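We begin with a single chain expressed as structure tokens, specifically the form predicted on its own.
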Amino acid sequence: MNADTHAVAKATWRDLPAAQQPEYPDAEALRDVIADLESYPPLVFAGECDQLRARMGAVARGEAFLLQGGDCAEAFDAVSADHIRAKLKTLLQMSAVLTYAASVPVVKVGRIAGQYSKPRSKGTETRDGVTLPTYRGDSVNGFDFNEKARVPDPERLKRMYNASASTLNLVRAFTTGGYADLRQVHAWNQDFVKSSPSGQRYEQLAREIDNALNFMKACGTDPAEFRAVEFYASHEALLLDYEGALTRTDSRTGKLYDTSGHMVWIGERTRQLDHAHIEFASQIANPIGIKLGPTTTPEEALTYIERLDPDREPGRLTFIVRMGADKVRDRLPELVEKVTASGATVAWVTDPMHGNTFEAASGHKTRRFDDVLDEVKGFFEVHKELGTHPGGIHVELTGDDVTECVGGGDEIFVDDLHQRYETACDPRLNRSQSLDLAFLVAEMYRDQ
């Protein structure tokens, strides 16, 4: 991989407008990050982030399943071997699920390692009289509703490259390690199994999974690719001065790449056609996510294929929806359809949690966990009867036991909220919910 720098890409989207970007105070502090940001290594390289367009392509194809899932926003402080092994254990666990379940290849892509950004509907927040921005996440300003904390710091950029470095080592030394060995089911699930009806669940099909391993190796086989696994970073591209400091050209092709992360995200706050995250993405190799909303209309799906996917090319492009539980199965058909007729191969994920979030009456932001399930349900019924292939599920989830969203097999009550509210923005499935909603979802798949 080749540091030179990125005229192609600076040439072009630096002129247009940048929804959701940080007022920095002082714009010669953020030169200089960005000038140091565009010395530091790749966090990842060209070659994994065309291993990880090889996999989507078989999604898109209808040759494999995309398992996306993680933190709503990652914290600084949350950079340690247990959380990250937590986070990780959950998606083995859901992998494992889907993968022996469904019968089905999962491609296993975490939003982690760079995930500490998060767009807002306003731009300032309002507590007993007293104004101030609003908490962007990490990489933006701090949590603490105080004037210093929530200034927007130029140095967290560079804080956030340290952080998301870190976090891929540790993400990479248990992926290679021996702790993603299949052989491992069982241990992941130790500590969850006695007090949980999902654990439970789980431990049964870890036995099924075990005596199918014992049956092969009995056989004499005992492939490499269950000792480890393969496991890719993605994050919302939302903060370009951060993301442009970390494209590169790839020495191999000339190509841009942008190796903050093997796959990233337009979200559905930035998505404007004429405006600069979409021209960013148009000039990056790797693999792309868009977030299409229930405003969503077919031509503009049509217009992200034309910008963003010029090749045709299965795998460059997923299409990740979040309409919310009351309007997928009305939405999503027509968009669905044109793509198809089209002639594009994109894969389409579906993300159930962010159409489907309220407020408590104690304040707290929440979601239903039978809504997050309706979207999914109305996600692969829309697939089923146009003949196309369901993709993947995109959601924010922890390896914690928080009560963030009510409902699932351990059912988290409104009241039950205040106990474990941890996150720092967006509601998260819990461990227990996650699984529930892998085992569902495997069901869905093999009804396709």
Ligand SMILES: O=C[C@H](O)[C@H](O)COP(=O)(O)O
Second form
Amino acid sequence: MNADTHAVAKATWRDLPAAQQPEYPDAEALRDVIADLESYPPLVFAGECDQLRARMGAVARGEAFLLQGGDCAEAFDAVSADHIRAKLKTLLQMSAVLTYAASVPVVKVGRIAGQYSKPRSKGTETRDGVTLPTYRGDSVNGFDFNEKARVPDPERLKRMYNASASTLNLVRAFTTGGYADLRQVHAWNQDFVKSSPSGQRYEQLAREIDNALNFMKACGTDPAEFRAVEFYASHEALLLDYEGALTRTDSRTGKLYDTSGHMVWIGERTRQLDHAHIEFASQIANPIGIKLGPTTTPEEALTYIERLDPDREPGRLTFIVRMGADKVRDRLPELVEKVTASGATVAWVTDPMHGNTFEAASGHKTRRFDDVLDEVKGFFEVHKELGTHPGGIHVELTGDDVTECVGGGDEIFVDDLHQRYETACDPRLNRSQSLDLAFLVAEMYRDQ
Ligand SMILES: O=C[C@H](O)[C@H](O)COP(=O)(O)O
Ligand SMILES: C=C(OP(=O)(O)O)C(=O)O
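Provide the structure of the form predicted together with the named molecule, given the form predicted on its own shown above.
Complete assembly follows, chain above in first position.
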């Protein structure tokens, strides 16, 4: 990166309308924070973003599978070794199962170290006759329902930077320092299979993985890949003040990179073609995701390709489809057909969470495990029918035993939701539901 002055000279997105941005009461305080952020070191190196683009290229070509997952909204008070370890452990366990079943490399990407900002459906929230600005993530305002907490505070952008830096530091230590050893991860999976009520169903697959590992051990094979894993960080590029301040010119290539994370995505609520988020994404060289909801037209999808992947580089662009279990089989085929016919090679990934949210009678936002699974099934069916590659899954999950989504092998009932409902925004799969999903997706992948 260039040395001291990191500010991007021509930020073409700044003059365009941007949805979902906080209204800060003190513009000067915001300017000061942005100046500080611009002086901070990058959180990731541009070369790592290039490496992930190459890995995503393999996903787009059908030679690898993406596992992208983590919290809906990270929280500053959850930046602890226990939370980070549990989340990472769950992702590693899922990835071990998927790697074996898919027989292709699994690209591991966390919704982590930057996922602190939330787009919301409503600008305000009313409780007992009191109306306040909605909570927009710890990077913007406080979760507590009082006037002071809900005022957007630019100092929180610096806290997001620091929280992301310490999370990334621990993730790098865990993934390269021995914690992610495949034999250890497999032993955790064996424990899950033994102790989970639905575990018997997965015994066969777990035994096959065990045999494969024993065979390699007997052959004297002990590859370095068993002891460390490549793991990348991603988040929604929502707050353009923050993302812009961390966007730097790479001294090797002269290109711009958003150094707040390896991969960033543009959400369903901010993907307007003539708005700032798409323009921002078009300027940076990171691998980019775009969430595609059920109203996405093939023309829009083709325009995203024109704008974001003009060089048609596999790995540059990932379409993260979140249509809902009831719509994916109807709406996805036309998109995949037209994109494929255009000659572009994008990665297709399913987000089976965001189209399947509903409010339980208790008032908790929740999702049914069966709907999540059904959307993944629909996504696989569409790709099977069209002869294209179901490139991966993007899920909201936690390593903790929360009760936020209903169903799963270790079944959570609607009446259980209140017991450990801890998400700051949308409901996440808990550890056992996440592992159930991995085993079930592994079975689907094999059938494919
Ligand atoms: O995570 C996605 C969105 O931020 C979330 O679904 C918005 O939730 P809301 O509809 O309660 O605002
Ligand atoms: C806001 C999100 O999703 P979407 O843009 O698909 O609603 C998200 O993934 O956090």
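Between two forms, the rigid core is defined as the largest C-alpha subset superposing within 1.5 Å. What you are looking at is a predicted structure, and each value in this text was computed from that prediction instead of being measured. Residue numbers count along the first chain shown, from 1.
Taking 2 Å as the criterion, Ala212 counts as shifted between the two forms: its C-alpha moves by at least this amount when the rigid core is aligned.
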